[in-house]
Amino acid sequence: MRNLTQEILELIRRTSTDLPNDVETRLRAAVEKEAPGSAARGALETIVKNIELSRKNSTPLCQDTGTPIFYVHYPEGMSTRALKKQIREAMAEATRRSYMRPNAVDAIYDKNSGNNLGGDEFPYIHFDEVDADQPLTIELMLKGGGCENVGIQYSLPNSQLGAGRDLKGVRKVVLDAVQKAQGQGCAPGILGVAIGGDRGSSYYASKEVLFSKMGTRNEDPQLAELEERLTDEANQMGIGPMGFGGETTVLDTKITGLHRLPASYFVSVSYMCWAYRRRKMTVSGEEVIYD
């Protein structure tokens, strides 16, 4: 098997000083609708400035690094062990050269491991076989602590909100995520929501759903039209960029729905500030596509 470590160093280093065009063009759009000399249109210049630093120089978009979360798609018959071995290397070699903050704390003993590798969930490394004669994908999103500690999830209905189990439920549910984030999340934010599971399968679906590009729509017409309402009634909430007030709090939101059992009915909510580091690597044969 092909030894990809020095190609995943290179995911790592893009998604983590890089943004995506498609983040990119949002925040630059949003500068606009901000009035000229306040606190939102400045917080966005800054944001923006940043970005175009950082990518000139290599640097990390956000002294927080994030949680890195691997998606790895892999063909039929690939070893995954040897897959994991060599992101683990590619993710120890980036902190050394500082593309990565080190981030992986022991929770019991308050120790960090000075690397990013913390037992076998840090980077958290998830693994789905697709057919042998499909290209290797590894995805990675790197996951702020500020937009991961305002995350929520919620059980409907919820009596104090008056949200029942239905999609009029989740939409006072989501809005109250916002609502209660304010400036925290470091706006403006992209919004990851599943509707249904358990509570380990709903905040993992909530979390997936934020690989999918911006604009991306959910194929159901009813959930497209929810996600589209609810960026829109975010926005008109007047948190602004980092809480300052103004036109941008939200710049997208993404849905999906699961199966639940029939006692419950949780709303998940993962919300990904504006830093919104995602990337993508494609091995087919020789070649190495990055996107």
Contents of the next structure:
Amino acid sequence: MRNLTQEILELIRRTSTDLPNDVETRLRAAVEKEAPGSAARGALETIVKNIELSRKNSTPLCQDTGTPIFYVHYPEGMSTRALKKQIREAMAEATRRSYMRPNAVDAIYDKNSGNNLGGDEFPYIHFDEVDADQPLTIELMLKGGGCENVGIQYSLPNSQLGAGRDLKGVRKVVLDAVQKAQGQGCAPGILGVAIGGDRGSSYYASKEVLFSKMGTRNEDPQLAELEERLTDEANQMGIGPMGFGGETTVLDTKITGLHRLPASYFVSVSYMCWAYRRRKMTVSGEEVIYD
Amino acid sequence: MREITIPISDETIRSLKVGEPVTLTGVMMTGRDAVHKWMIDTFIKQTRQPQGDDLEVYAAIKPLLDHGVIYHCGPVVAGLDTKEYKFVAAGPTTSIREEPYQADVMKHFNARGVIGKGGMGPKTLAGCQEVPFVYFHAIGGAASYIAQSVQKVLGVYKLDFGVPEAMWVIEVKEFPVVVTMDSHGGSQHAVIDEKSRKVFEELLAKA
Ligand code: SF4
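Output the structure of the form predicted in complex with its partner chain; the preceding block shows the form predicted on its own.
Let's see the whole complex now, leading with the same chain.
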């Protein structure tokens, strides 16, 4: 197996310094919806300038370079141990080159490891095996801390919100999450929602769904409808960019469903900030393609 | 857009109103969770004895913060090996975590401005009126853009807290912010929270 450390380093650089096209397009469109001279429009204009500058100078879009989350699809027979080692080496190098801020802090001793490597779980790497003739794909998402802090999990029913164990109840708690978040998650945000699972799997699924492109709708028409409705209703609340007030609070909503125990009904909401950093690399033979 | 220079006079502070976009020019200092806790424990509540270089650092930052500005920021800094520091990315971090400490810190150091994101709560707002100081909201995540307004890194204290948590003394030029909490009891955050809650309740009532 060839050593991909340099290629993975490039994946990290691109993810941290250049926003995906579909996200940038949405943000640019959002500028036009805000009133000229408003704080909301000013905020979005600054965001757009920041995107251009980061790309040009190859500097991090945001100083919080987030939790690195890797999803790796590897062809049968490839060593996941070797891949993991290369990902970790690339991460340490990316930190040395200031594409990443040292972001792994030992929770017990409060010590920053200095290189974004911390124990076995940082960076987080998820492996899935595919057929031997399939390409290797590595996807990376950088999930900011400010927006992670406004993520929330509900256990339905929730009597305070009058939310039962159905999609109507899901709608209520997701809107509650947006209202509570205000601008704290660096709005405008993108919502990842998972329904079902246990507490752990539910949160993971709510992040995994954020790997899909803007505007991708769930195949299930009821969920697709709910996704659109939630984006629309979240925006009616007028929280706006940075919580300054304005038209755009949420750029998109993505929902996924999991199996659950009869006893539990969790709804997990992951809030992704405007700095929606996700990139993919595909390796077939000698060729490496970045999306 | 109004340009405010640091140190900021009381008169200027009192003239700033919620919703006003301004730019900041002068010398400021970054400080976030570890710094606020260190200030409170060691010098304000004094539940912990000064250790190591604590007293020297205190003497150095005191004049900087008098009528000065604290920036809630954990930057990405280049030049760590050579000590020729340069801010690469320097957007604001979420301020609400400092809510228990902020008003006391501002009062103790006689500071006039906090820069951060997301706004702060009632204790800080009361402090804004009393001290007086204002809360400046920077654009969250606009790290490269803001780093550009950092002209120079003048020094760093408590680098052992880690790069994001250390106190970086920086010279800025035309740093763009919006006043979202003023010294007259005004808070943009309280207004938006209230408005959005009303809409939320209407939405809840719908099927
Ligand atoms: S929430 Fe996102 S944009 Fe805001 S500071 Fe954190 S990573 Fe940056």
